[in-house]
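Given as structure tokens, the chain that follows is alone and in the form predicted on its own.
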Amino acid sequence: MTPIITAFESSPDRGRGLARDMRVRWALEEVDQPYDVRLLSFKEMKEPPHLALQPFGQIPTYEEGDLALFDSGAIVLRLAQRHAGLLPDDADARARAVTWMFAAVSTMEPPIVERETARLVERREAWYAPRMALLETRVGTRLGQLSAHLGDADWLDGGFSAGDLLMVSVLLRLKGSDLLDEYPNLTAYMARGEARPAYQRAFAAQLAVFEATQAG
């Protein structure tokens, strides 16, 4: 059975690539399991067909016959533990890259994310610059962490997989600012995860969704 995931109508990123259906869309382009897409308008995500699948009313949800997940992460977990490809097939090494999808969305990305909300919605407010500066400071200590346990290595943990994959996609959530300037390893890292093959048949997937809002 063809598994369906939600996305964006019209995704705020603009075709960038960084809305989280990307990360399930390259998860599932990893494993070559064909997809379908049920795209929704920010009014729909709302509503109780959306809220029974994603509580949150967020995008992605994973619909697989009877099973209905939400939450990226979880999701490409899922795909990961179903499919060779995106988990080693030694116990350890396993759930080392399990630990590490976990770091990716629960240690990274919650700084990212605030100083990216912050650069948003807080920019006129009296306090904003002190503010980022801290925010710019916690983001900068955890790139500083991962940049050396990463060393040289092109990978995490060995080759690459579903910790890899999640880690690469927070950090496009930075790609654009100078605060990769002092890592080009993290940079180089981001690069090899854009240029795998899985990645780019993702990413012109979703940028064709915003390329076809923009042409109506």
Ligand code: GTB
The other form holds:
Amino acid sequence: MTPIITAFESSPDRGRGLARDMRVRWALEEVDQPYDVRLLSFKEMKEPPHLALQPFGQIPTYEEGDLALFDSGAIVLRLAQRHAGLLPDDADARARAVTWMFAAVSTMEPPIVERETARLVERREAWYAPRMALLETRVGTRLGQLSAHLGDADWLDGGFSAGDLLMVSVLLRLKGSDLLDEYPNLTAYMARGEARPAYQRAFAAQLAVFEATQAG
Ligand code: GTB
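Could the form predicted in complex with the named molecule be shown next, to go alongside the form predicted on its own?
Below is the entire complex, every chain and molecule, led by the chain shown above.
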């Protein structure tokens, strides 16, 4: 049965692959699982049929037969548990890879999202500059810690895993920011993730959605 994911009909990132369906697409490509996509308008995301799948009215969701899941980390975990290629076989190594998945979405991503949100919606506030300085310090602290852990390794814990998939996805939200300038090992790590054929296929698929909206 071909799983179905949801994504923005019209992504505000204009095809840059920053919305969270991208990490699910990437995981599906890594495990060679074909999938269908249901595109949603912002209005449809807040209507009952979608709220029954995603109580917060967000994308992505994942449907596989009778199973419906939401939250990108949980969806990637499901794929990694059901298919070979995203988690090591050894039980302890597997637990460590899952730890990195949680660290990506619960330790690294929140300050990065908070900074992004401030840039989008708080720019005109009188207190914007000091708040941004604070948020950038928080992000910088996490980047420094992650960089120190990664060192000159290719991936966070042995071979590429779902932990790296989520961590690279989170870091890519900072692409182009000077916050990464101090950490060449992190930019190289992100580039290794982006160079993976599965990433490239996933990126092309989400970009095609944006290009179709431009053509139409
Ligand atoms: N914890 C959930 C998960 O991981 O799945 C969070 C899901 C989420 O935040 N979804 C966002 C959404 O549906 C899209 S990804 N937002 C609409 C809403 O809440 O009403 C976040 C996102 C959106 C846009 C950009 N961008 O334009 O650059 C980047 C990231």
